[in-house]
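As a starting point, one isolated chain is supplied in C-alpha coordinates, in the form predicted on its own.
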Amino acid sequence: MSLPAEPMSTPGAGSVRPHVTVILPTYNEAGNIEDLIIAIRHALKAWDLELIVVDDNSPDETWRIAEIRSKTTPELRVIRRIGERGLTSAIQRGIRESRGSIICWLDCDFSQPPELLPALVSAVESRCDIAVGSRYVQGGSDSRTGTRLRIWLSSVITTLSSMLLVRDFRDHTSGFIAARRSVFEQISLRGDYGEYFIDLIFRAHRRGFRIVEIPYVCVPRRSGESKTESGMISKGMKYLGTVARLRWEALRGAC
(Lines of atoms letter the chains of each structure in order from A and count residues from 1; the text may use other names and numbers.)
(Lines give C-alpha, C1' and ligand atoms only; values in the text may rest on other atoms or scores of the structure.)
(Ligands and ions follow the chains in the order given, each with its own letter.)
Protein backbone atom coordinates (compact mmCIF):
# COMPACT_ATOMS: atom_id res chain seq x y z
CA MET A 1 0.00 0.00 0.00
CA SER A 2 1.39 3.38 -0.95
CA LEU A 3 0.84 6.51 1.10
CA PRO A 4 -0.17 9.23 -1.38
CA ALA A 5 0.02 12.83 -0.35
CA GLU A 6 -3.12 14.95 -0.30
CA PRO A 7 -3.50 18.73 -0.27
CA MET A 8 -2.81 20.35 3.08
CA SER A 9 -5.17 22.87 4.59
CA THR A 10 -2.26 24.69 6.19
CA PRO A 11 1.27 24.49 4.74
CA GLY A 12 3.90 23.69 7.30
CA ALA A 13 7.22 21.90 7.47
CA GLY A 14 9.88 22.96 5.02
CA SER A 15 11.93 21.01 2.50
CA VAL A 16 13.90 18.97 5.05
CA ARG A 17 12.31 15.54 5.32
CA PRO A 18 11.34 14.96 8.97
CA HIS A 19 12.52 11.87 10.80
CA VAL A 20 9.53 11.76 13.15
CA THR A 21 5.90 12.62 12.43
CA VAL A 22 3.44 13.04 15.31
CA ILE A 23 -0.23 12.93 14.37
CA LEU A 24 -2.72 14.69 16.66
CA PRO A 25 -6.35 13.72 15.95
CA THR A 26 -8.52 16.33 17.64
CA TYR A 27 -12.13 17.11 18.39
CA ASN A 28 -12.94 19.82 20.94
CA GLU A 29 -9.45 20.02 22.44
CA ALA A 30 -9.15 23.82 22.46
CA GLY A 31 -8.02 23.78 26.10
CA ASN A 32 -5.18 21.35 25.38
CA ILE A 33 -3.90 21.66 21.83
CA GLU A 34 -1.49 24.60 22.10
CA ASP A 35 0.18 23.32 25.28
CA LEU A 36 0.39 19.85 23.75
CA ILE A 37 2.13 21.14 20.64
CA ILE A 38 4.64 22.97 22.83
CA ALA A 39 5.21 19.88 24.98
CA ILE A 40 5.77 17.59 21.99
CA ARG A 41 8.20 20.00 20.36
CA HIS A 42 10.16 20.16 23.59
CA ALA A 43 10.12 16.38 24.10
CA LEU A 44 11.31 15.65 20.56
CA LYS A 45 13.70 18.58 20.13
CA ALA A 46 16.55 16.16 19.35
CA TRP A 47 14.75 14.91 16.19
CA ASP A 48 13.70 16.47 12.90
CA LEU A 49 9.98 16.75 13.59
CA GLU A 50 6.71 17.06 11.73
CA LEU A 51 3.43 17.70 13.59
CA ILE A 52 0.08 17.11 11.91
CA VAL A 53 -3.15 18.17 13.61
CA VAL A 54 -6.18 16.47 12.05
CA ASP A 55 -9.26 18.21 13.40
CA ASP A 56 -12.86 17.23 12.66
CA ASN A 57 -14.13 20.82 12.45
CA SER A 58 -14.36 21.14 16.24
CA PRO A 59 -17.16 23.42 17.47
CA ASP A 60 -14.69 24.85 20.02
CA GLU A 61 -12.41 25.78 17.07
CA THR A 62 -9.45 23.64 18.06
CA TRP A 63 -8.44 23.86 14.40
CA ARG A 64 -8.28 27.66 14.56
CA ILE A 65 -5.96 27.64 17.58
CA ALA A 66 -3.71 25.13 15.80
CA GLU A 67 -3.72 27.19 12.60
CA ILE A 68 -2.69 30.32 14.49
CA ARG A 69 0.10 28.35 16.15
CA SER A 70 1.25 27.00 12.77
CA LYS A 71 2.14 30.52 11.63
CA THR A 72 5.05 30.50 14.09
CA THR A 73 5.69 26.75 14.10
CA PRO A 74 7.04 25.68 10.69
CA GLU A 75 6.95 21.96 11.51
CA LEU A 76 3.19 22.10 12.21
CA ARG A 77 0.50 21.41 9.64
CA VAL A 78 -3.24 21.56 10.24
CA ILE A 79 -5.91 19.58 8.41
CA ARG A 80 -9.47 20.72 9.09
CA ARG A 81 -11.89 18.02 8.00
CA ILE A 82 -15.40 19.21 7.18
CA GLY A 83 -18.17 16.68 6.76
CA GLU A 84 -16.00 13.82 7.97
CA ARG A 85 -15.70 12.47 11.51
CA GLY A 86 -14.00 9.61 13.28
CA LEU A 87 -10.82 8.84 15.21
CA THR A 88 -9.59 6.05 12.96
CA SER A 89 -10.08 7.91 9.69
CA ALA A 90 -8.44 11.02 11.20
CA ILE A 91 -5.32 9.05 12.10
CA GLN A 92 -5.30 7.35 8.69
CA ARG A 93 -5.52 10.76 7.02
CA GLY A 94 -2.56 11.89 9.07
CA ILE A 95 -0.60 8.80 8.03
CA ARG A 96 -1.32 9.52 4.35
CA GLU A 97 -0.16 13.10 4.76
CA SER A 98 2.93 12.24 6.82
CA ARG A 99 6.52 12.37 5.62
CA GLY A 100 8.42 10.98 8.61
CA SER A 101 10.22 7.65 8.69
CA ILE A 102 8.77 7.09 12.17
CA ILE A 103 5.08 7.86 12.71
CA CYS A 104 3.56 8.48 16.15
CA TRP A 105 0.23 9.46 17.62
CA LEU A 106 -1.33 9.91 21.05
CA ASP A 107 -4.46 11.23 22.75
CA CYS A 108 -4.63 15.01 22.77
CA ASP A 109 -5.82 15.54 26.33
CA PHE A 110 -2.54 14.95 28.23
CA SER A 111 -3.76 11.61 29.60
CA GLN A 112 -0.85 10.11 27.66
CA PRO A 113 2.37 11.97 28.51
CA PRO A 114 4.23 13.49 25.55
CA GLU A 115 7.37 13.05 27.65
CA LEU A 116 7.26 9.33 26.76
CA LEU A 117 7.61 10.00 23.03
CA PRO A 118 11.45 10.01 23.06
CA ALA A 119 11.47 6.56 24.65
CA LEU A 120 9.01 5.25 22.05
CA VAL A 121 10.95 6.76 19.14
CA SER A 122 14.29 5.53 20.49
CA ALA A 123 12.90 2.01 20.86
CA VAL A 124 11.80 2.01 17.20
CA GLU A 125 15.20 3.31 16.14
CA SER A 126 17.10 0.64 18.05
CA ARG A 127 15.14 -2.54 18.69
CA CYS A 128 11.64 -2.84 17.24
CA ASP A 129 9.20 -1.87 14.51
CA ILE A 130 6.41 -0.71 16.83
CA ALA A 131 6.68 0.75 20.34
CA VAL A 132 3.49 1.11 22.36
CA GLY A 133 2.89 3.13 25.51
CA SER A 134 1.38 0.56 27.87
CA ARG A 135 -0.66 0.86 31.05
CA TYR A 136 -0.60 -2.85 31.73
CA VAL A 137 3.06 -3.83 31.88
CA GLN A 138 5.23 -3.48 34.96
CA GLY A 139 5.68 0.21 35.77
CA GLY A 140 2.51 1.29 33.99
CA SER A 141 -0.94 2.02 35.39
CA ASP A 142 -4.23 3.79 34.71
CA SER A 143 -5.03 6.37 37.37
CA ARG A 144 -8.12 7.78 35.65
CA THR A 145 -11.38 7.61 37.49
CA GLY A 146 -14.51 6.38 35.78
CA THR A 147 -17.60 4.30 36.09
CA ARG A 148 -17.34 0.70 37.21
CA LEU A 149 -18.69 -0.24 33.80
CA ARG A 150 -15.78 1.44 31.98
CA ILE A 151 -13.23 -0.22 34.24
CA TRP A 152 -14.90 -3.61 33.84
CA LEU A 153 -15.14 -3.31 30.05
CA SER A 154 -11.49 -2.30 29.79
CA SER A 155 -10.48 -5.31 31.88
CA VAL A 156 -12.56 -7.73 29.81
CA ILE A 157 -11.32 -6.38 26.47
CA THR A 158 -7.68 -6.44 27.56
CA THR A 159 -7.91 -9.95 29.00
CA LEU A 160 -9.71 -11.42 25.97
CA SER A 161 -7.35 -9.72 23.51
CA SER A 162 -4.31 -11.14 25.31
CA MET A 163 -5.86 -14.61 25.54
CA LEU A 164 -7.22 -14.87 22.02
CA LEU A 165 -5.01 -12.64 19.86
CA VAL A 166 -1.47 -11.72 20.99
CA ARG A 167 -0.60 -13.51 24.21
CA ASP A 168 2.59 -11.63 25.05
CA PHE A 169 1.02 -8.20 24.51
CA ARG A 170 -1.02 -6.38 27.17
CA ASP A 171 -2.39 -2.94 26.24
CA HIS A 172 -4.50 -3.71 23.19
CA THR A 173 -6.45 -0.43 23.46
CA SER A 174 -3.50 1.88 24.10
CA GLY A 175 -3.59 4.22 21.10
CA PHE A 176 -0.15 5.58 22.10
CA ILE A 177 2.38 4.48 19.50
CA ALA A 178 5.52 5.04 17.47
CA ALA A 179 6.11 2.83 14.45
CA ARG A 180 8.25 2.54 11.36
CA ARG A 181 6.70 3.89 8.21
CA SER A 182 7.05 0.44 6.65
CA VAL A 183 4.34 -0.86 9.02
CA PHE A 184 1.74 1.42 7.44
CA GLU A 185 2.90 0.60 3.93
CA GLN A 186 1.54 -2.88 4.65
CA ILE A 187 -1.32 -2.19 7.07
CA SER A 188 -4.15 0.35 6.80
CA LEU A 189 -6.14 1.19 9.90
CA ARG A 190 -9.61 -0.37 10.11
CA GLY A 191 -12.46 0.49 12.43
CA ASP A 192 -14.35 3.45 13.79
CA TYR A 193 -13.03 4.28 17.25
CA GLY A 194 -10.38 2.70 19.49
CA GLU A 195 -10.99 -0.84 18.25
CA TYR A 196 -8.67 0.02 15.34
CA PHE A 197 -5.73 -0.48 17.72
CA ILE A 198 -6.65 -4.09 18.54
CA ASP A 199 -6.82 -4.75 14.81
CA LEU A 200 -3.52 -2.98 14.10
CA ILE A 201 -1.52 -4.81 16.77
CA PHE A 202 -2.92 -8.19 15.79
CA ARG A 203 -2.21 -7.79 12.08
CA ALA A 204 1.25 -6.34 12.75
CA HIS A 205 2.05 -9.30 14.97
CA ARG A 206 0.83 -11.74 12.31
CA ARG A 207 3.11 -10.09 9.76
CA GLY A 208 6.14 -10.51 11.99
CA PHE A 209 6.70 -6.91 13.02
CA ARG A 210 8.61 -6.59 16.29
CA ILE A 211 6.45 -4.95 18.98
CA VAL A 212 7.51 -3.74 22.43
CA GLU A 213 5.52 -2.13 25.24
CA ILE A 214 6.91 0.73 27.30
CA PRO A 215 5.16 1.54 30.59
CA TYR A 216 3.45 4.82 31.34
CA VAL A 217 0.90 6.12 33.84
CA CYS A 218 -2.35 7.22 32.22
CA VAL A 219 -3.79 10.22 34.07
CA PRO A 220 -7.12 12.10 33.89
CA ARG A 221 -7.47 14.49 30.97
CA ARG A 222 -6.25 18.01 31.66
CA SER A 223 -9.32 19.83 30.33
CA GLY A 224 -12.45 19.19 28.29
CA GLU A 225 -14.78 16.21 28.22
CA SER A 226 -13.94 12.57 27.56
CA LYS A 227 -15.17 11.08 24.29
CA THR A 228 -14.94 7.55 25.69
CA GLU A 229 -17.60 7.84 28.37
CA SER A 230 -20.30 8.71 25.84
CA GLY A 231 -21.66 5.68 24.04
CA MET A 232 -19.56 3.39 26.21
CA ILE A 233 -21.73 0.32 25.70
CA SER A 234 -21.71 0.58 21.89
CA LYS A 235 -17.97 1.25 21.83
CA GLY A 236 -17.33 -1.70 24.14
CA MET A 237 -19.35 -3.96 21.87
CA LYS A 238 -17.30 -2.84 18.87
CA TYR A 239 -14.11 -3.71 20.76
CA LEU A 240 -15.41 -7.15 21.67
CA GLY A 241 -16.71 -7.69 18.15
CA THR A 242 -13.27 -6.85 16.77
CA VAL A 243 -11.62 -9.41 19.06
CA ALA A 244 -14.11 -12.07 17.93
CA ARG A 245 -13.71 -11.21 14.24
CA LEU A 246 -9.91 -11.31 14.37
CA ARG A 247 -9.93 -14.61 16.23
CA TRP A 248 -12.25 -16.09 13.61
CA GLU A 249 -10.08 -14.74 10.77
CA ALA A 250 -7.01 -16.24 12.42
CA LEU A 251 -8.66 -19.63 12.75
CA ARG A 252 -9.63 -19.50 9.07
CA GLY A 253 -6.16 -18.29 8.06
CA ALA A 254 -7.69 -15.20 6.53
CA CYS A 255 -5.44 -12.53 8.08
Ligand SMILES: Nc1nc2c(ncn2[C@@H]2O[C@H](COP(=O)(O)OP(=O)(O)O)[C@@H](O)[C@H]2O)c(=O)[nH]1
Given for the second form:
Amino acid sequence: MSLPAEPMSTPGAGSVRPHVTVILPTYNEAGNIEDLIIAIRHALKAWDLELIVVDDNSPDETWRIAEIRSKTTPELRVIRRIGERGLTSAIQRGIRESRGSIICWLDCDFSQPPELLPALVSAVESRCDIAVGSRYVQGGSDSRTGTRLRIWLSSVITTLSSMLLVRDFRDHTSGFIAARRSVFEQISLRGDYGEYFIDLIFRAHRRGFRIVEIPYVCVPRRSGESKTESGMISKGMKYLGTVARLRWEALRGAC
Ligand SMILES: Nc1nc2c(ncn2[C@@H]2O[C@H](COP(=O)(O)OP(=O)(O)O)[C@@H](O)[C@H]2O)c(=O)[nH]1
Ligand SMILES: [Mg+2]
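Alt. form predicted together with the ligand, vs. the form predicted on its own above:
Let's see the whole complex now, leading with the same chain.
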Protein backbone atom coordinates (compact mmCIF):
# COMPACT_ATOMS: atom_id res chain seq x y z
CA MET A 1 0.00 0.00 0.00
CA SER A 2 1.50 3.34 -0.90
CA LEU A 3 1.00 6.35 1.30
CA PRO A 4 3.16 9.44 0.94
CA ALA A 5 6.08 8.90 3.35
CA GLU A 6 5.92 11.24 6.29
CA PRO A 7 8.54 12.07 8.89
CA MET A 8 7.10 12.84 12.34
CA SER A 9 6.72 16.61 12.53
CA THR A 10 6.42 18.48 15.80
CA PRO A 11 3.24 20.23 16.81
CA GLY A 12 3.11 23.89 16.00
CA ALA A 13 6.61 23.83 14.47
CA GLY A 14 5.42 25.45 11.26
CA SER A 15 5.42 22.09 9.44
CA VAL A 16 4.21 22.18 5.86
CA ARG A 17 2.04 19.15 6.50
CA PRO A 18 -0.38 18.88 9.42
CA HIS A 19 0.79 16.88 12.40
CA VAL A 20 -2.53 15.21 13.15
CA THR A 21 -5.29 14.06 10.80
CA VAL A 22 -8.70 13.21 12.24
CA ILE A 23 -10.95 11.22 9.91
CA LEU A 24 -14.69 11.56 10.45
CA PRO A 25 -16.69 8.80 8.73
CA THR A 26 -20.32 9.87 8.58
CA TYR A 27 -23.66 8.48 7.55
CA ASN A 28 -26.69 10.46 8.72
CA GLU A 29 -24.90 12.47 11.39
CA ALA A 30 -26.50 15.84 10.57
CA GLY A 31 -27.36 16.47 14.22
CA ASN A 32 -23.78 15.86 15.37
CA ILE A 33 -21.26 16.83 12.73
CA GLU A 34 -21.00 20.56 13.22
CA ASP A 35 -20.66 20.43 17.01
CA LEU A 36 -18.19 17.56 16.65
CA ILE A 37 -15.95 19.54 14.30
CA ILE A 38 -15.98 22.43 16.78
CA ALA A 39 -15.23 20.09 19.70
CA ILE A 40 -12.31 18.37 17.92
CA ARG A 41 -10.75 21.67 16.84
CA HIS A 42 -10.99 22.85 20.43
CA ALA A 43 -9.59 19.61 21.89
CA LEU A 44 -6.63 19.55 19.47
CA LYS A 45 -5.95 23.28 19.31
CA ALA A 46 -2.33 22.73 20.38
CA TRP A 47 -1.62 20.62 17.27
CA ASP A 48 -1.44 21.35 13.52
CA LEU A 49 -4.66 19.71 12.47
CA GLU A 50 -6.35 18.31 9.39
CA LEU A 51 -9.97 17.12 9.50
CA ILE A 52 -11.41 14.89 6.79
CA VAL A 53 -15.14 14.13 6.71
CA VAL A 54 -15.90 11.08 4.55
CA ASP A 55 -19.64 11.02 4.01
CA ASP A 56 -21.51 8.48 1.89
CA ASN A 57 -24.01 10.93 0.43
CA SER A 58 -26.13 10.83 3.60
CA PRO A 59 -29.86 11.35 2.98
CA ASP A 60 -29.92 13.79 5.91
CA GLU A 61 -27.29 15.89 4.07
CA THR A 62 -24.55 15.65 6.67
CA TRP A 63 -22.15 16.35 3.77
CA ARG A 64 -23.83 19.69 3.07
CA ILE A 65 -23.48 20.86 6.68
CA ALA A 66 -19.81 19.83 6.63
CA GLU A 67 -19.24 21.53 3.27
CA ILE A 68 -20.71 24.80 4.55
CA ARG A 69 -18.52 24.58 7.64
CA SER A 70 -15.43 23.90 5.49
CA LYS A 71 -15.80 27.33 3.86
CA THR A 72 -14.78 28.94 7.16
CA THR A 73 -12.56 26.12 8.43
CA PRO A 74 -9.41 25.81 6.30
CA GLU A 75 -8.24 22.61 7.98
CA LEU A 76 -11.48 20.80 7.09
CA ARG A 77 -11.97 18.77 3.91
CA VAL A 78 -15.16 17.00 2.92
CA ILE A 79 -15.26 13.92 0.73
CA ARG A 80 -18.76 13.08 -0.45
CA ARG A 81 -18.84 9.58 -1.88
CA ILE A 82 -21.67 8.92 -4.27
CA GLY A 83 -22.67 5.34 -5.08
CA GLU A 84 -20.37 3.91 -2.41
CA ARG A 85 -21.25 2.77 1.12
CA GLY A 86 -19.30 1.29 3.99
CA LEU A 87 -17.56 2.31 7.19
CA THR A 88 -14.28 0.50 6.47
CA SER A 89 -13.85 1.83 2.96
CA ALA A 90 -14.79 5.34 4.16
CA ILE A 91 -12.01 5.29 6.78
CA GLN A 92 -9.57 3.78 4.28
CA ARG A 93 -10.40 6.59 1.85
CA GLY A 94 -9.70 9.11 4.62
CA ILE A 95 -6.34 7.44 5.33
CA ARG A 96 -5.46 7.60 1.63
CA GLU A 97 -6.29 11.31 1.48
CA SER A 98 -4.62 12.15 4.81
CA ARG A 99 -1.35 14.01 5.21
CA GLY A 100 -0.81 13.89 8.99
CA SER A 101 1.99 12.10 10.81
CA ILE A 102 -0.59 10.77 13.25
CA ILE A 103 -3.95 9.55 11.96
CA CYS A 104 -7.03 9.31 14.19
CA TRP A 105 -10.69 8.50 13.81
CA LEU A 106 -13.77 8.14 15.99
CA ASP A 107 -17.55 7.71 15.82
CA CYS A 108 -19.23 10.96 14.80
CA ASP A 109 -22.01 10.79 17.38
CA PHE A 110 -20.29 11.99 20.61
CA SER A 111 -20.40 8.45 22.06
CA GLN A 112 -16.59 8.61 21.95
CA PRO A 113 -15.50 11.85 23.61
CA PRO A 114 -13.34 14.12 21.44
CA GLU A 115 -11.77 15.29 24.72
CA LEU A 116 -9.83 11.98 24.78
CA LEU A 117 -8.05 12.77 21.50
CA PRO A 118 -5.16 14.72 23.12
CA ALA A 119 -4.40 11.74 25.39
CA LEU A 120 -4.43 9.36 22.39
CA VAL A 121 -2.23 11.64 20.28
CA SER A 122 0.20 12.27 23.16
CA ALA A 123 0.51 8.52 23.78
CA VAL A 124 1.49 7.98 20.13
CA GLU A 125 3.99 10.83 20.35
CA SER A 126 5.63 9.47 23.47
CA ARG A 127 5.22 5.75 24.03
CA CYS A 128 3.45 3.67 21.39
CA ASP A 129 2.54 3.28 17.72
CA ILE A 130 -1.19 2.87 18.26
CA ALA A 131 -3.37 4.28 21.07
CA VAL A 132 -6.91 2.94 21.37
CA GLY A 133 -9.80 4.43 23.34
CA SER A 134 -10.96 1.49 25.45
CA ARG A 135 -14.18 0.68 27.28
CA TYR A 136 -12.81 -2.49 28.81
CA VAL A 137 -9.70 -1.47 30.74
CA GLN A 138 -9.84 -0.08 34.25
CA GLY A 139 -11.55 3.31 34.25
CA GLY A 140 -13.44 2.62 31.03
CA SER A 141 -17.04 1.51 30.55
CA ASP A 142 -19.95 1.46 28.14
CA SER A 143 -22.99 3.25 29.54
CA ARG A 144 -25.09 2.79 26.40
CA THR A 145 -28.24 0.78 26.85
CA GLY A 146 -28.34 -1.41 23.75
CA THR A 147 -30.58 -4.39 23.13
CA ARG A 148 -29.74 -7.53 25.12
CA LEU A 149 -28.63 -9.16 21.87
CA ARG A 150 -26.13 -6.39 21.16
CA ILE A 151 -24.65 -6.52 24.65
CA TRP A 152 -24.37 -10.31 24.54
CA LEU A 153 -22.83 -10.38 21.05
CA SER A 154 -20.37 -7.66 21.98
CA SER A 155 -19.17 -9.52 25.06
CA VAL A 156 -18.81 -12.82 23.13
CA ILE A 157 -16.78 -11.11 20.40
CA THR A 158 -14.57 -9.27 22.89
CA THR A 159 -13.93 -12.37 25.00
CA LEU A 160 -13.15 -14.57 22.00
CA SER A 161 -10.85 -11.94 20.49
CA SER A 162 -8.88 -11.66 23.73
CA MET A 163 -8.67 -15.46 24.05
CA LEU A 164 -7.77 -16.24 20.45
CA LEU A 165 -6.09 -13.15 19.04
CA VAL A 166 -4.36 -10.53 21.22
CA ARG A 167 -4.42 -11.74 24.83
CA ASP A 168 -3.44 -8.58 26.64
CA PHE A 169 -5.76 -6.38 24.60
CA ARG A 170 -9.41 -5.76 25.53
CA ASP A 171 -11.46 -3.45 23.29
CA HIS A 172 -11.20 -5.27 19.96
CA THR A 173 -14.17 -3.39 18.49
CA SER A 174 -13.33 0.09 19.78
CA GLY A 175 -13.11 2.12 16.57
CA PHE A 176 -11.52 5.02 18.51
CA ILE A 177 -7.84 5.31 17.61
CA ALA A 178 -4.74 7.39 17.00
CA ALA A 179 -1.83 5.77 15.18
CA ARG A 180 1.43 6.58 13.47
CA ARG A 181 1.20 6.98 9.74
CA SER A 182 3.76 4.17 9.33
CA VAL A 183 1.16 1.66 10.60
CA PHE A 184 -0.97 2.32 7.52
CA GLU A 185 2.00 2.07 5.19
CA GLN A 186 2.10 -1.61 6.20
CA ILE A 187 -1.56 -2.35 6.88
CA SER A 188 -4.65 -1.37 4.91
CA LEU A 189 -8.07 -1.85 6.46
CA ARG A 190 -10.04 -4.94 5.52
CA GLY A 191 -13.76 -5.55 6.01
CA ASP A 192 -17.11 -3.79 5.63
CA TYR A 193 -18.07 -2.57 9.06
CA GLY A 194 -16.61 -2.68 12.59
CA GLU A 195 -14.85 -6.02 12.09
CA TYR A 196 -12.03 -4.09 10.39
CA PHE A 197 -10.87 -3.07 13.89
CA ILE A 198 -10.36 -6.65 15.10
CA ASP A 199 -8.37 -7.29 11.92
CA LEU A 200 -6.28 -4.10 12.28
CA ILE A 201 -5.33 -4.70 15.91
CA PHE A 202 -4.34 -8.32 15.29
CA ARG A 203 -2.22 -7.59 12.24
CA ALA A 204 -0.58 -4.58 13.93
CA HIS A 205 0.22 -6.73 16.97
CA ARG A 206 1.71 -9.46 14.75
CA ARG A 207 3.93 -6.88 13.07
CA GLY A 208 5.27 -5.71 16.41
CA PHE A 209 3.60 -2.31 16.63
CA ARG A 210 3.26 -1.15 20.23
CA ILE A 211 -0.41 -0.78 21.17
CA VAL A 212 -1.81 0.82 24.33
CA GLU A 213 -5.39 1.16 25.55
CA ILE A 214 -6.58 4.36 27.20
CA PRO A 215 -9.84 4.16 29.14
CA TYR A 216 -12.93 6.15 28.27
CA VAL A 217 -16.62 6.02 29.08
CA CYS A 218 -18.75 5.37 26.00
CA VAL A 219 -22.04 7.28 26.27
CA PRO A 220 -25.27 7.16 24.23
CA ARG A 221 -25.10 8.98 20.90
CA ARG A 222 -26.22 12.60 21.07
CA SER A 223 -28.43 12.64 18.00
CA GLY A 224 -29.53 10.27 15.21
CA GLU A 225 -29.57 6.49 15.07
CA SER A 226 -27.01 3.71 15.39
CA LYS A 227 -26.08 1.99 12.14
CA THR A 228 -25.00 -1.13 14.04
CA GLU A 229 -28.47 -1.84 15.44
CA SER A 230 -29.76 -2.63 11.94
CA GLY A 231 -28.63 -6.04 10.64
CA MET A 232 -27.06 -6.84 13.98
CA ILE A 233 -27.02 -10.62 13.51
CA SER A 234 -25.27 -10.48 10.13
CA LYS A 235 -22.79 -7.88 11.43
CA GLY A 236 -22.13 -10.02 14.54
CA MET A 237 -21.51 -13.05 12.34
CA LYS A 238 -18.99 -11.07 10.29
CA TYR A 239 -17.15 -10.08 13.48
CA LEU A 240 -17.03 -13.70 14.65
CA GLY A 241 -16.00 -14.84 11.17
CA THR A 242 -13.13 -12.34 11.31
CA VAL A 243 -11.90 -13.76 14.63
CA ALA A 244 -12.00 -17.30 13.19
CA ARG A 245 -10.31 -16.29 9.92
CA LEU A 246 -7.46 -14.46 11.68
CA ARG A 247 -6.84 -17.39 14.00
CA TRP A 248 -6.74 -19.69 11.00
CA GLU A 249 -4.46 -17.38 9.01
CA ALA A 250 -2.13 -17.13 12.01
CA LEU A 251 -1.98 -20.91 12.35
CA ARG A 252 -1.00 -21.14 8.69
CA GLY A 253 1.50 -18.32 9.13
CA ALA A 254 -0.43 -16.32 6.56
CA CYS A 255 -0.82 -13.00 8.37
N1 LIG B 1 -19.07 7.06 5.61
C2 LIG B 1 -19.77 6.14 6.31
N3 LIG B 1 -19.85 6.23 7.63
C4 LIG B 1 -20.59 5.30 8.28
C5 LIG B 1 -21.26 4.24 7.62
N6 LIG B 1 -21.91 3.49 8.55
C7 LIG B 1 -21.65 4.05 9.75
N8 LIG B 1 -20.86 5.14 9.60
C9 LIG B 1 -20.32 6.02 10.63
O10 LIG B 1 -19.55 5.17 11.47
C11 LIG B 1 -19.64 5.58 12.82
C12 LIG B 1 -20.15 4.42 13.67
O13 LIG B 1 -21.53 4.19 13.39
P14 LIG B 1 -22.62 4.18 14.56
O15 LIG B 1 -23.97 4.30 13.94
O16 LIG B 1 -22.27 5.21 15.58
O17 LIG B 1 -22.42 2.72 15.13
P18 LIG B 1 -22.50 2.24 16.66
O19 LIG B 1 -21.64 3.15 17.48
O20 LIG B 1 -21.96 0.85 16.63
O21 LIG B 1 -23.93 2.30 17.07
C22 LIG B 1 -20.54 6.82 12.82
O23 LIG B 1 -19.74 7.97 12.72
C24 LIG B 1 -21.36 6.63 11.54
O25 LIG B 1 -21.89 7.82 11.02
C26 LIG B 1 -21.16 4.17 6.19
O27 LIG B 1 -21.70 3.31 5.51
N28 LIG B 1 -20.41 5.15 5.59
MG1 LIG C 1 -21.58 5.18 17.55
